[in-house]
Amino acid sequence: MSLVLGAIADDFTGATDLANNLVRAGMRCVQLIGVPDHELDLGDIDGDVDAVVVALKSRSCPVDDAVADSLAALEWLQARGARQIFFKYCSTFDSTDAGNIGPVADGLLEQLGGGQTVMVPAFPANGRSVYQGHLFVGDRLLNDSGMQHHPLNPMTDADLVRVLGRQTPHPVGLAARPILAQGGGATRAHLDTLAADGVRHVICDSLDEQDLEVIAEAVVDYPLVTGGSGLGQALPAQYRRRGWLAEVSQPGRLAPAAGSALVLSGSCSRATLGQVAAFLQQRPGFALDPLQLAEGEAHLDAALAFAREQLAAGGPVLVYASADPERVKAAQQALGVARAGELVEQALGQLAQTLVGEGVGRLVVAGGESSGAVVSALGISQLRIGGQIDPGVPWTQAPLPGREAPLSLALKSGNFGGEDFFTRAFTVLDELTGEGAA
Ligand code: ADP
């Protein structure tokens, strides 16, 4: 078995944002967590996968780090046999002059044996678009979106054409909508041209889903396309027709799952608290407090007994530290921002690794950072991607060592779902995993 399309991720959300969009066009998928182990073969993963998406942490790193864990991804994925590799970057197009989005493309190019790449960023289901080289989120120019203030790469600049020059010595040339409206064949045509004048980075315009057909068709035998996730909604239709992919009646099907049923929330953002609310109408929860968490270990054994006692009863059960902004502010200002964030991290994963330890098989997490926390306090380096949840959160599955079934996944970024989530989640689960499933 060799895989169709290998991609790198430059952060875990979008790898996974990313995996889920390939799961929905009909690609079987697993993410794996950082730099492939060179000793992880395809064998070694459970059930057929069309698809590999490695999440690295590179958005924001040093660019060496960057252009290095990349390259590192890139010869894992190639001695896979992948057809195409994918750089996912964020579709706000998240960089700074100094990287990384040029130097990782350009690397990765180079390996990949020179030639050229498309750079489609474009998202228009979530109001992510392209015209004449300009990023735009919803009515707004990206450097009026609210993204020129973003505390780690402001973007400042929307014209992606003069913001991809400033981090690539190569020139970067323009496929804009009139050439798209014409079709996959005049695309092609016009990106041989610019080719041919030595153009590396083609940035593509994009105003919705057949934009993105489009170049999809133009660049399905490129080595190398980079992007965002709307662009791997696309392809997966090009590699079918190609013969390269097989019609998988259920891509997104998991193994059944099995294990109490528990939801760990470390995000304070506006649509997780809606969520916590909801949830406790309806189900029992813990707060977690960070002072009472600095004070020793005694408020986390009173959420683990809490949390033990529910889950004997038939969970649900929620514990979160989620709080409103005044509440986050005076655990902020007496524990310091990093401390306190740290704090409730920690003592997530503690829970996660005791309780999973114990028996939880279905596990809901609310919060990128948490998130993060909560896997690598369980050892997870692989997740198979399973049907989605709601738009961008798909439930997952990761083998568990000396567990038959495996533990399914479901991690949630702060404002992604609907009020409903932490429920809905479980009966989605029933769906993916039981007869019948999609
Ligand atoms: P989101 O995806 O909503 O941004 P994250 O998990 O990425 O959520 O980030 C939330 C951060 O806030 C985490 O570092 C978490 O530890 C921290 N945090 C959660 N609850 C509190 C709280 N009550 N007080 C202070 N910090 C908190």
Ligand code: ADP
Contents of the next structure:
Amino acid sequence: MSLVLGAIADDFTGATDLANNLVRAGMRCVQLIGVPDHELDLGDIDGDVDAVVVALKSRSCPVDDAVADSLAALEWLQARGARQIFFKYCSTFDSTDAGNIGPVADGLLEQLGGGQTVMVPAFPANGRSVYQGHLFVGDRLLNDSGMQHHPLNPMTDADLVRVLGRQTPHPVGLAARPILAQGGGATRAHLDTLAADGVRHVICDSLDEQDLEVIAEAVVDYPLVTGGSGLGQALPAQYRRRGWLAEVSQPGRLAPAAGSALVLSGSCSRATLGQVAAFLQQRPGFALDPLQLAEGEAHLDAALAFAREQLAAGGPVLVYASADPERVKAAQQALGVARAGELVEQALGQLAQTLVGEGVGRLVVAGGESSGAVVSALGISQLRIGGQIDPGVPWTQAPLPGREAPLSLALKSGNFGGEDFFTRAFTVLDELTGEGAA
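Mind sharing the form predicted alone? What's above is the form predicted in complex with the named molecule.
Shown next is a single chain and nothing more.
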């Protein structure tokens, strides 16, 4: 097999976000959970594959681990002939001043032989834009968007040239909007000029889809590109112009859905908090408390009993650890940041494993760390990417041992989706697959 695009994502929902846009742009895509430790026959996944996205858990881990895992993914993708490598991170540039975006990009570039890459986090369809190197979420600068309160990677600086400059020893430049307005040729010439001056990383302004198309045209020959999933949606058209990618009908086709419906939410983003509140206006939910989880099994047992009762009544069912910043801070102060997060992730993973084993077949998970915990608990190694629910969030399906029908799974980044996402997602799945729950 020879791939057109090989992508390395720094978390699970970010990987799904990118894979979703690749499918929407006409690429047949599979998402892998971690770097395979064996020879994986992708041909077994419903025909040929144009793109593979390897999902890592490297956004908030130690820098050395993030680089090592990313290089292992690169080696696997290169062995399968990937024409271009895409390093995917969040459209809000989640990172610390020590990394991990800069160090991973440097490591990948060095392994690929050096040169230059672009940094394109913008995703205009989801309200993420970059102007004069500053990242906006809607009409707010990043540091005034709620991301300044992120429990793991608080983002207090919207100037991405400055942020990235603290993560890499190499020069960081800017491709500003006036350059992009001149088209792909002028943008590539500007990038070449920066490269001649030793600039390795270039932050790219992007206000709309046309800007992303211009950038894609300018960098289609780069060994490595980096950014959010907006750039991923723009690249396939350039691959077709090069003759690398054929037209495909129904690149996101899925099997009929089966099983009861469950929502597990660990994200504390503003968007997810709104989605939890909207769900609770219509149906009951169970709130997981890290402090009670730390006391023993009783709290988790209560969550399981609630879920079973609600599933028997006909779901969808919501179990959530999503909470406002003050409650999160209180739990972190009492337990420690790492311990509070681990307790929630372990609980969500155990809930998923138990309830899927008892018949849940349609599962929505909110939050990158939560999605990683659930996918690991279920032993999922690969996902077929299907149709979109909301920008950045597709339905996927994964084969599970002992189940005739695949598990339908939606992994939602915390900041994505409309307020009615937790209920509407299942309606969309029925429309995509042509059947309701079995």
